[in-house]
Amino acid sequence: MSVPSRSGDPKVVFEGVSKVFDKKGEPLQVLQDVDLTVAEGEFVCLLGPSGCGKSTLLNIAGGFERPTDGRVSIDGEEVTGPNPKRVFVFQEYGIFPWASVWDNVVLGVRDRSKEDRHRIVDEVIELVGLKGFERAYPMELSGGMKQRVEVARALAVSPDVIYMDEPFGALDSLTRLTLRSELLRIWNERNPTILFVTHDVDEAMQLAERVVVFSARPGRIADIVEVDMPHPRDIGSPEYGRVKNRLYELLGVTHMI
């Protein structure tokens, strides 16, 4: 049986999800017997210690593996390859460097009308607050900037579902920062389904409304936590106090505040 979302019509539902891949002729199982639904519009992070299969997870989600075992479904429809309205966006910049941030935002959309080209490009660039840096190439832009282009390109597909890899995590602390409070911002404008992959406990506790705790590989689901507060959270509460204890002992970690 699948582990029930919070609220709202199942979308992402993975049943009895599991991946070995071969590995110089040894088998390597990475994740094992997942089940797990996801809300529409719900933000969900995906928590667990590297290596555990959270990155294998999303890849099986968005049609880039197949599962060894079990499925995944979208809409009630099994997921059997890639689909331009599920995006990813990774830690590793993907964006072009030849490219300005126009042409690198534009290339989801560039089967529609001009008219329709300009205007959603200015739109999502607005919205992730590059407006005036739209001719800039990457090679101007700080890190966060770059990461401002990724998220923008994908938003410029209209995605029903957004995949994100740590894609904070090469950041510094205080952009990190930034950018999770602009990510909230856009999710509650735009209400995608977001599932976000991170190794990080506050980063977790910051965005989600429910964190998927995975063990060590093979990757199992430990335990689901709800954070049952509202945004931007109040890191100083005893309520976030006791969520953040519980996801670390979850990982094995006790004791840390």
Ligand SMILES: Nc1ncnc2c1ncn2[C@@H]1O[C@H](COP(=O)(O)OP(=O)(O)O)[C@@H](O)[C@H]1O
Contents of the next structure:
Amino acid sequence: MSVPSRSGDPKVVFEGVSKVFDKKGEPLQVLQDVDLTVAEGEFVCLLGPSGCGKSTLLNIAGGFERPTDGRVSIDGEEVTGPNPKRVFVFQEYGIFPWASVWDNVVLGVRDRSKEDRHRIVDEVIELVGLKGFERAYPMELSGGMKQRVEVARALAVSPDVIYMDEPFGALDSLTRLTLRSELLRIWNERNPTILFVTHDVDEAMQLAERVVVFSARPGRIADIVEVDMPHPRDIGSPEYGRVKNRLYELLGVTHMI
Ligand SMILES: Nc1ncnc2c1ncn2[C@@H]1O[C@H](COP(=O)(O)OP(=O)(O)O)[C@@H](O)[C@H]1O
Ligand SMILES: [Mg+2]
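Provide the structure of the form predicted in complex with this ligand, given the form predicted alone shown above.
Every chain and every other molecule in the complex is listed next, the one we just looked at coming first.
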């Protein structure tokens, strides 16, 4: 199954990606034959039940894990290891507690000239809405603000692909909503290619241009669903309801209680 990209040039291409882990001597097939083409500048959500291999797929695309079969290429080049142009944003706070917001964000660009560093860091801190908090330490920040620091740090390196692995999973639902809309604003402004892993149907609906739905382990693509709705999306519209039902159906769960 070859999936055409939606718009723009192919950026991240998965071809027949399979992954088998060794679990205490037993083979554990986690991913099976994943074919997917993500276009340059596209926002794609990978949606699937816990344990279906979403993080593994992201790690393979990021070069932290090798596929057992198949390949991932970015801009036509096979991924064989990590690359500073591709950054991860995780759910766990990866920011350093002993460093200020500014110092945390500057880490990724410390090899740049002093002038560049200042320009870039000030710019991304403003972009994520943390202006005025440059000197604050993580312990003085809310969970949502810490996650903004993570996003700022990722953006500082002008990544061409951003991998987000359930980045807002640990936040309360209101903060999550705010950060989703902020992420969309940033995506519109900078247009990086985003691969965003989630197990939350609403989150995928609110963010993605396309939602890649995975079956339970071994993770296979069950279907790819387009969410062809402008932002901000009207969650009360019939179209929203239709797509949402389709996603639940693919996940094999009934959501009406
Ligand atoms: N390094 C590893 N060695 C062995 N098993 C692993 C390893 N990494 C992940 N797994 C297993 O692979 C499966 C998929 O994990 P993961 O990709 O984290 O799923 P998801 O992110 O969809 O929840 C899980 O059963 C997990 O225990
Ligand atoms: Mg995961």
